[in-house]
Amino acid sequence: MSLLTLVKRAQNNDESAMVEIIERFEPKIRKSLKFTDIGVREDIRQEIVFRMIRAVKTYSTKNCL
């Protein structure tokens, strides 16, 4: 499934969207994150986490295929 169709879902609610949206990106916030104080490590990844969620639910789709 595309990021936009997941984008679009997760705009209507549908948690399992939101979840695999944050799935994909899991990796990569992990590989960032290995560069951080192991203290504080979680606690940024949940504000990323958090503010993917909130980028998520703003971002418009109106010029989008």
Second form
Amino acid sequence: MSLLTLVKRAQNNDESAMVEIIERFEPKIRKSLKFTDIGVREDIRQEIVFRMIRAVKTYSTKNCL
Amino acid sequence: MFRPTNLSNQKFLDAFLAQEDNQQLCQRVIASPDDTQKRNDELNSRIQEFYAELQLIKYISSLIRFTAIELAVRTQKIGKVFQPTDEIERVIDSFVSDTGKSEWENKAKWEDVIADKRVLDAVQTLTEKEREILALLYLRNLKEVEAATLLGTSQQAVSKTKKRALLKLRKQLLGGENT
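Could you drop in the structure for the form predicted in complex with its partner chain? We only have the form predicted on its own so far.
In what comes next, the whole complex appears, and the chain from above leads the way.
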């Protein structure tokens, strides 16, 4: 399933779609966390996921097909 | 909106054509340009879709990356802000604790901190050396190493004396209870 479809479904409060989006970006998150302090890594991960959810919810899909 | 005519988007088109069904569709369009408008539109909409998808991936990826960088930098800054305070405290501490033996000797009084008469008596039975070390360690809250430097002995010697003194105290207090 394309990411756009997932985002649209997540915007309609489909929780499984949101989980799928976060899981798809998991490698990217892990890679970005590599250079951070281990002590604060978990906090940063939480913040990243939180911001991702916010971004997905507010992403404008209007000018996409 | 993606413009297929733009040459700088070569990379994007390559990625698009890497998907087999896209490539087949593209070849069919090229092979028969006179074909109905329908197939042309399909190709176009697929490209737009692919482009939107890529934009979204890029958007979330940068969001992840920049959030990680931003927060990592922020925690580093907080660590730096607190450090100078520590430094100042350390300097003050060194002034306070290096003022000489006579001062701490007078200041530390067992009577002030021990309310229990029995414990106080037990402390008085210790040798001068043992009392001195316990006073440094527990009344002045020094580390064993610091006490050792003040007394001009090694940390191991301080530790040994401390253990012996505590053992004496414990024996005395427990023995007092039994009688």
